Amino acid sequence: MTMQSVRPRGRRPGHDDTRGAIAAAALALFDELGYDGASLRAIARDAAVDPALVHHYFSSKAHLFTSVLVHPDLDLVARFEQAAEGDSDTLGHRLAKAFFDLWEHPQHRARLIAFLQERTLARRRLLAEFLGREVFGRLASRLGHGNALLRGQLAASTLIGLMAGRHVLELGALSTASARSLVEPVGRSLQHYLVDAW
C-alpha cells in the first residue's frame, strides 16, 4: 500500500512562507481594490490564513501597505506621527522635512519614485490614497477638523504632484532645487491644509 501526501485543508498555519503569502495577497488586493477597498480580513482570506496571523506579522493595514509596497521595515504612519509631535504652529514644516528625509533616503527613494512611474492608474493612486487617509487625514482629524479627509487628500496630492514634477517630469528649477530649500515652502502649504482654519 502506498501512502499519498494529502494537503491539509483549511487555513495555513504560521510558518516561513506565511508572511510572503500575506504580502502577495495584499499586493494583489491593493492593486484591484485600492488602499481603502482592501480589508485585512479579505487579505487574510486570499492568503488562506487566519486574520490573527496578519496582525502577528503586521501591526496594521498601514504597516502592511508600506511593508509590501515600499520597504519591509518601514512604518510610514509611525514615522509621520513622530514628526507631528510638538507645537502645531510648526507642524507643516516638520512634516515637510520628514517627507523629504524619507523620499530622498537611498533605501526608499527608488521605490517611491517607481509609484509615480507606474503605467496603471490604480498603482499610481495607491500611495496618494494611503497618504491622504492614513497619514495626513488622520493628523487633520486629530486636530479637530470636520473635513479631515479632504485636508489629507489636499496635502497628499500636493506632495505627490511635487515629486512627480521633480522626478518624472523633471521640471527645470524644481528638479534641481535641493530638498532642503523646498522644506519651507512645502511646509507652508501643509500648514495651511492641515492646521489653519478654513
Second form
Number of protein chains: 2
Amino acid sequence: MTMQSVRPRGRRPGHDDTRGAIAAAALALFDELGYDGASLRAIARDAAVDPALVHHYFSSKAHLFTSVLVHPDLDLVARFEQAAEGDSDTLGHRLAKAFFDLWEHPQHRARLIAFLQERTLARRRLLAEFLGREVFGRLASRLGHGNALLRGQLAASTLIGLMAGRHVLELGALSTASARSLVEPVGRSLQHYLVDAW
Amino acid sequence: MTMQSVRPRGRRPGHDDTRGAIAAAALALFDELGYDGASLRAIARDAAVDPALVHHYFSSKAHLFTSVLVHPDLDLVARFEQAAEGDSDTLGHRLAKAFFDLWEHPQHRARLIAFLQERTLARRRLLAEFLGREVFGRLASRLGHGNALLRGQLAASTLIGLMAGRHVLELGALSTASARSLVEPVGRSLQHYLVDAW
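Other form of same protein, the form predicted in complex with a further copy of the same chain, not the form predicted alone:
To see the whole picture, the full complex is given below, headed by that same chain.
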C-alpha cells in the first residue's frame, strides 16, 4: 500500500518539476512495490500528473526505472535490445560488446560503480532483478527457453560478478584487461547462459 | 612493516593457545601485507612460535589463509585441487560440482554468505584475489595459458557473482534452482574461462 495521504499533491507548474515529480514518485513506488508492482498509473497518480505525461517524459516503464535508479542517459534496455537484433549464434558476443561499450564511457562507468557500492541491498536487488528478468530473461524467453528467467539471472549474475571483480574488488589482471579483450570470453559465457541448449 | 614492538611475545603454554596465536598473527599479517607479502616465517615470528609449528597446525599457507579468513574446515584449495585431477575436457564441470557441493553443506554455506556480507572491502578483496590467483589462476597456468591470472580472475568473478545472485541479492529463479541443475551451465562457463583457447 502506498501512503498517498502524506505525499504532496497538486500539479507542478514547470516541465522540470513535472519530470522530477514523476521520478520521485516512481523511485518511491519501485522501492515499495518492486518493478512489477509499481504501475505507471500509480506512479502518475502519486506524482499528481496525467498518465500520458509519464510516457511523454520517459519512453517506457523500463526507461523510467533505469532513469531513476541509475541515470536517464544510461538506457540499459534500449542498448541491450539493439544489441540483441540479429543472429542468435552471436547474441552473447553482441551483448558483451554492448556491456563493455557502456563501461568504456567514463560517466556511465562512474554511475554503475556508484550503484554497485550503493549501501542499500534493496536497491541493488531491485536492479539485479530487473537485469535478470526484464533485460536478459526476456531475450532468453524470446528464444523459446522454458527456463528463461534462470538463464537471464545467470547472465545478470555473471555481469555483476565481473563488474565487482573489475571495479570494486579491483582484481589485478581483470581490472587492467582491456574491455576489447574481455568481449570474447564474457560473450561466450552469455551465449551459453542465454542461447545454448542445456 | 609489522608493529612487532606492540604485539605480545613469548611462547604460549597450551596447544589451542599456540594454534590461536598463529591464527591471530596470520590474520593480522594477511590484512597488512596480503597473501603473497605475509611469509610463514614472519607469521611464526609474530606468533612467537617455531616455524615448524605453523606447518604442524596448518598443512599449507593456503590452508592457513582460508582457515583464518573463513573457517578451518573449508579448505577451498584442497577441494578444488582434488576436483582438478583428471581430464581437462571436463575440468570446468568438476570444479562447478566441487563448488556446489560446498554450498550444499549448510555450515559452509553460512560461512561463505557471512564472508560475502563482510563489511570490510579489504577482506573481500583478499579472498577474491586468493581465489583468482592461488586457486583458479594456478589451474589455468598448469594448462599452459599465458593469461592464466586473467582466466583465474574471470572464474573467481563468475563464482562471486553467482554467490551474490543466489544468496545476497536472492534473485528468484537463481536462488531456488537446485545446485545440481546449475553444475552444467556454470561448469561450461568455467571451462571456457580456464581451459578453451581464446
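We call the rigid core the largest set of C-alpha positions that still match within 1.5 Å between the two forms. Numbering follows the first chain given and starts at 1. Keep in mind that this is a model prediction, so the values were computed, not measured.
Core-superposed comparison between these two forms: the C-alpha position of residue 37 differs by no less than 2 Å. In the core-superposed comparison between these two forms, the C-alpha atom of residue 74 has shifted by at least 2 angstroms.
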